[in-house]
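One chain is shown next in structure tokens, namely the form predicted on its own.
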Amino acid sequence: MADMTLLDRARKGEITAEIRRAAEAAAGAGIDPETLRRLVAKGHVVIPMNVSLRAVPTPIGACMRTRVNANIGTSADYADIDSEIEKAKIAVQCGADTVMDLSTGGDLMDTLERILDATPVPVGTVPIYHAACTRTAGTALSDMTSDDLFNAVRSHAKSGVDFMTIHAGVTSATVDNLIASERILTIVSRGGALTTAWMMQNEQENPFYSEFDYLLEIAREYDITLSLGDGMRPGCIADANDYAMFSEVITLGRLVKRARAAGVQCMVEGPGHVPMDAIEYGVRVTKELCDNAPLYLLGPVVTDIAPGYDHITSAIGGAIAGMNGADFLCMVTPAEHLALPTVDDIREGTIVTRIAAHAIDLVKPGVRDSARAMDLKMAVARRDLDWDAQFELAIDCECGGQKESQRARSIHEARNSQSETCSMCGELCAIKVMNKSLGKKD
């Protein structure tokens, strides 16, 4: 158990082993251990890491590389644990920095423990899913108790979970604002919906809000990072940046201060479906209200009409959000809004989200130079028509256990002659023509 949390020690000026290791991992961004310590002490960076010290120290927040989370987990319809383990492994292999277990089917604790054993990166959960799914058979959701919720939190903490999504900002006042709104899709957050339904059926305040101090006690005990959930995130473009969303954000800002005062690291989650011209405002207001706590976003999805392509719509929104201060992107797969994702969906979603994260890093203070150095290497390889180097430098180069992009190589070789150029331009390749004209390449 933690006598002092990582946040406590950072505030006392201690450069812990976790901070030192995290700084070494971020060395390409020019972050030294003392700078990282100060950012952690301010709450502008979190390092989700259970007291068990199972996970790789992964700094998330200001001046850090934009991180990517991959959601996996069973459902009542598909409770194949082996498949979820495979998804977790492929997500990490493709560059996911964290994994969240969102399981709602089968043996939930067995699934979680196997994911923790198979995954070296930080693992997150949503304990209310566990509480809702494991209540006594035949009982209603309203029969779930406050003890059920906190027992799920403690159970996950004991197992070694590093961060948890807790919808503590869904309060009676927030629900009143929601009811008074003209939203088309009232709540699309599963945790937010479960919390709201329980509150309305029991006519009681959200236990995670009314007993927030108890939640902080558990988080301190296991040095859990709280991810304050966005239960009121907009589920369609028409509902973006509305009063219900911002009323929850205001509450989350107050909870951030309480968590930090208790020595508990926390980050804040954000929307949702948002049109491109509204993303900057939403991100900047949220960061301001929450005192620059790391911001964790699903998307934002920038249009409602692209089922099957929402990994792309969310990457567009994520890149814009990151330019304006978002720190952590939740992977969205092609199966979003449609079905439980397959292994291939997880692979595709992770890579596309990593592309958005890298695009952010090309303009992000603290990591811009190292990110641009990667692109410069690719530019040189393209100038030199060095195909092997291009495949080795591609963002998906290690996805599949290889050291090069299998996708890029297969496309190139399947449609290419024996010439050194690609089959689009052939001997009229602009790069080849100019290299020869300038005497740079035979």
The other form holds:
Protein chains: 2
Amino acid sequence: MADMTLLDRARKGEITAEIRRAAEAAAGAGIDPETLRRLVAKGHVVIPMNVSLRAVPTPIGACMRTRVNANIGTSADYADIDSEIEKAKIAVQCGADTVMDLSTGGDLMDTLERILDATPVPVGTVPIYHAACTRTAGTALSDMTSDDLFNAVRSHAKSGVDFMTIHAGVTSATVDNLIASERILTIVSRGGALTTAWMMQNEQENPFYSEFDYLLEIAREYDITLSLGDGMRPGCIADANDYAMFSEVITLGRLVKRARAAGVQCMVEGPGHVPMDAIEYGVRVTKELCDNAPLYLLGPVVTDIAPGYDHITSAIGGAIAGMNGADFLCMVTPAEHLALPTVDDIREGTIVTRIAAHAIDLVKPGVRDSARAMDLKMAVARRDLDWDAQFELAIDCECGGQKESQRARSIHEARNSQSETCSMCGELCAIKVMNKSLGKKD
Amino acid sequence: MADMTLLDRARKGEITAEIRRAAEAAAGAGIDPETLRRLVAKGHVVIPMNVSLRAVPTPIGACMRTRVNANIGTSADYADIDSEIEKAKIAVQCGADTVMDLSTGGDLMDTLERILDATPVPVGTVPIYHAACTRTAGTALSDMTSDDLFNAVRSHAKSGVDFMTIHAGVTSATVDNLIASERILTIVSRGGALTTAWMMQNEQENPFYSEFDYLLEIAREYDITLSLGDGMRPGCIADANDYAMFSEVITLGRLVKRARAAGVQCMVEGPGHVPMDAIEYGVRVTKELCDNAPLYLLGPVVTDIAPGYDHITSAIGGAIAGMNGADFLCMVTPAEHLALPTVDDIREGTIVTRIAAHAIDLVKPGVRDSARAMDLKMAVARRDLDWDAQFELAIDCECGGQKESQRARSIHEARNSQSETCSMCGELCAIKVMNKSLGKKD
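Moving from the form predicted on its own, what structure would you give for the form predicted in complex with a further copy of the same chain?
Once more the chain from above appears, this time first in line as the rest of the complex follows.
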């Protein structure tokens, strides 16, 4: 149990061990511990870290590398813990900075504990899933009590979870705006739907909102970082950026203020399905109203009509959002909207999201130079037609544990060239032609 | 042979058969023939159409759907015509609006003619490849003559090609700016490199620039649409948006003016590798200097370090570029930077580029409403948990000739749910919970 949270201590001027380790880990990006402390103190960076101190310190927010979260977890239909552990490991190998256990099937606490054991990175959860799934058999969702919700939070906190999504912005006022929004897909956030359905059936306010101070007490006790969930995230292009979404953002902004005042770190979550030209202002409004709390996005998915390819529609939206201030991207897999992802889906989703995050880092203040240094090495390897170096420098090089990109090598070698170039251009390779012309290399 | 080009006639107020057919084909997007004629007359839209009138009229530019080109063609290492024909067919099935034959291996004219026969859409080429590949055996690139270049243009024009990439902006002044730019990867455009090497070795101006009026004569004769190539497109993030690139853009803008004055339709090509925050101004400068000529992009690739995933890095960059005014995206495949693409690479690259193009159309003036209608149908299918409709409405539904998305269906069914929902959420499906809560559907 912590008398003082990491946020309390950072505010008092203390460069905690976590801040120092985080600054060291980010050494390439040139952040010094005192700068990082100030960012944490202001709440512009969070370092999710349960009092159990299990996880690698992973700063998320301004001037930090764009972070990637991988969602894993069992479902009612597929409740194999080993498979989820494998997904967690693959995700981390492929560059996920955090993992969220969204399990809803099987023994939830056993699954969570095994994931915590197997994972070096910060782990997040959505406690309302736990409350909804572990209610007494045969009872209705509406029979869940406020205690069930807070007990789930406390169980997760005790087990060592570092950050939790809490849909505290789903209030009566938000639901009123939701109805006025006349959406096609009313709610697509599971936590948002469970909360709203519970509120409607019980005609009561959301306990996470009405008893937010109690939530903050538990969060302080275990030094949990709150991730204020976007229960109103739009689920289709037609529903984007409406009354419901922005009224929730206003509430989240006010909750950020209260959390920080209580010494509790917090992030804010964002949409969802958003047309490309509405991403920038959505991100800016959210950053403004939430006083630059780190912004954690699912997507945004930039078109509804690409099931099977939503890792790509999300990479497009996430990249645009990150260019405009989003800090933390939730990996989306090819199985989004379709099924519980397989291990391969997790690998693909994580790599593609990592690519979007790196594209953001190339233009993000504070990390731009270190990100560009990676691309410069690749450019030099291409100029020198040094294929092995290209495979080693590829972003997916660590996936599956190998030290080079198996995908890049296999594509190159499956259609090998008679020349030192590739089979596309052969002797007409622009690089070769120019190297020869400039006398750089024959 | 045409006494008047399509551009001449549009300027005189004539709604040609091509313009009428193009407007009819775009009926869903609500363009009337007179509006389209005005856009063509101003040069803001082009309809590439050889005097042979083989191709489907495909308007490219302002207020038109974002178009996708698929590059196919043999190489020295892989010169199998049948395989390239198959690629062309698959690309068109997957939504490519045009095809470029970039063949550099085998019998080039036979390949081109067979692709023209097999392809209903406009076909483009890069005649300098032809000139470079068909020069007498044993001669150096520098032995190519100006006649070789123009003969290649004429052969392609005669065979029925609709548009041609001509690197006329690679001038002595551009090359001087290139040297001053001190690039890592001097030139990565094959046409740009061949032209520059030829100019350096022969100490002569680029014939396509010095004899641009002669080029326009041939273009008029066969009503070829010129695609003014970006020989200086940056090949890595470090080289983006430099003296070389912008000096070429200035030249291209001046050539657009000359082409239009001669009654020749033209487009302008753009980069390349560009960091995300530099895409918008690059597109805007180019559009401004080239008086809103349709802008045709390869990429932009937003990071150098993702070989094997450059269809995705290009989709991100292309989407941002399109949101800011680019009209025409060249498909990039997973084999980019690595090898001549396979049929599967072409399929994947075309679908992913089509997704980026659709995301652009959702925010593009003139086509936004018709694009959004497609997404709305998908949103309704999701609300109704109507899986068959979701597979039918997916963007890749026509690929391979089937009427639904095989990928979406296979992901969904491989991990089938016990419930009417998917295996991710089961009974916790937000849509199901809300439909029930709102009494919409149980």
